[in-house]
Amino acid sequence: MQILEIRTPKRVAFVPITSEVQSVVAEQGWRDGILTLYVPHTTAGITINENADPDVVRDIIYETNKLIPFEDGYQHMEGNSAAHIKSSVFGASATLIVENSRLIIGTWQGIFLGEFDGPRHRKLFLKFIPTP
């Protein structure tokens, strides 16, 4: 297993993380497999998506923080309810088939780790199974 160490810049964000991943996957010398990915933090998550043009993932930030409100009579304690929830929605794994060490995902798509109660240093934990 793997550690990436990922610094979000701010409250809500998408960090795009392909590359980072993609080298893992290279340096590891990872041929032929199936490869997890997991956030364990509960105000984060992990998605794939557009990572062509930028106006997408602002436009999935402005729409989750319409549908899931920062402030909305929530009552956990630490005031970051709606980073929970967020969090919940987006799931905290991903699952990649990679192939001649390579990541096999779409021409336009990315990873990305998403932060929902930034800015945060989180983890990102990368697990190889090999295939025959």
The other form holds:
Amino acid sequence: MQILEIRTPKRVAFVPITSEVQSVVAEQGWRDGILTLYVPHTTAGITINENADPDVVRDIIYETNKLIPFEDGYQHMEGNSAAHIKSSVFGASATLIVENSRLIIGTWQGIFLGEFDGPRHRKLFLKFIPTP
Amino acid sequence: MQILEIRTPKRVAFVPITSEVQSVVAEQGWRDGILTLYVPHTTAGITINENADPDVVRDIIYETNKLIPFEDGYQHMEGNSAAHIKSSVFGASATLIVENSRLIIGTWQGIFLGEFDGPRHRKLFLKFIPTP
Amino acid sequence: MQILEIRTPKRVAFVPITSEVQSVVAEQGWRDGILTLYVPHTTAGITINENADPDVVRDIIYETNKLIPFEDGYQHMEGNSAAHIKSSVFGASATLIVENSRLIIGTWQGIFLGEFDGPRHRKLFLKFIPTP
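Form predicted in complex with a further copy of the same chain, following the form predicted alone:
Below, the chain from earlier opens the complete complex, with every other chain and molecule after it.
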């Protein structure tokens, strides 16, 4: 298992990590198989979406914050329940296909670490399973 | 990796693809392992839900359209921000168990490609990892 | 493939299953690889979130019930459309990393079976793929 360290810039952000993940794949010599990305945090997540126009990510954050407000009568004392809920909606992991040591993703797709209670230092676990 | 081509019928639709996926599993002789389904698009997704009563899928679309309206003060100029948001909520991939060359899914479960900005031609990537 | 049987206590609940899953990993002697958890039901799901303060799970249920009401003009005759929608939002599967026969999850993370139309008896499928 490999670990990436990611610094997130603010309370809610989608940090693009495609090139960092691709670099680990190349450095490790991972050729052909599936790659599991796993976020070991309960107020962060991982998602795949458009990385061309930054307004897309801005709109995802805008609408998510509207649907799951920071304050909404929650009981959890730490005050970050919205972040926990978003973590479960976006999910803690992603599965990617690797062929010829390259991530097989769509032309407009990028991988993002979703930060919902930042800014913080986050970890991302990468586990590769090769095809036999 | 195998690729399925899927034509979607309208703006928002859940297209049942269980039998197409099962056919690839059989044709490829995939016996025992896990199968990753991956959508290389940022305005589509994949989900597993009831395939018996079509009203279930209709209700999922109805409620999702209500929660994430087509127009809601988004900034992305292409006008399909709702589709991008839905893509992240449903997710770009699914992991399925295969045994004896059959998908191991529940009695009422079907696999659906979620179209959120159609009608279009979509691709679905299938990558199988066998148990040793 | 291994199967866990889980009894859910009420209509909507997140049942902690980390120790049950860890026990299967140990009993089966699964050492190093990835573990797919799969729920073969269309009104349940699986998620990873905080297992320290039970208020977190309570807040997730509270907010999810608010966003996706039990009654909302749905057409599906069984009256459990909200449960189907939640199942797709949380997802039917989770992928976990295993090393040295231990689940590699974050300090505050726990695995939960999400029940959205209980109480019921549910099944959870576990499929392990070892690294070669």
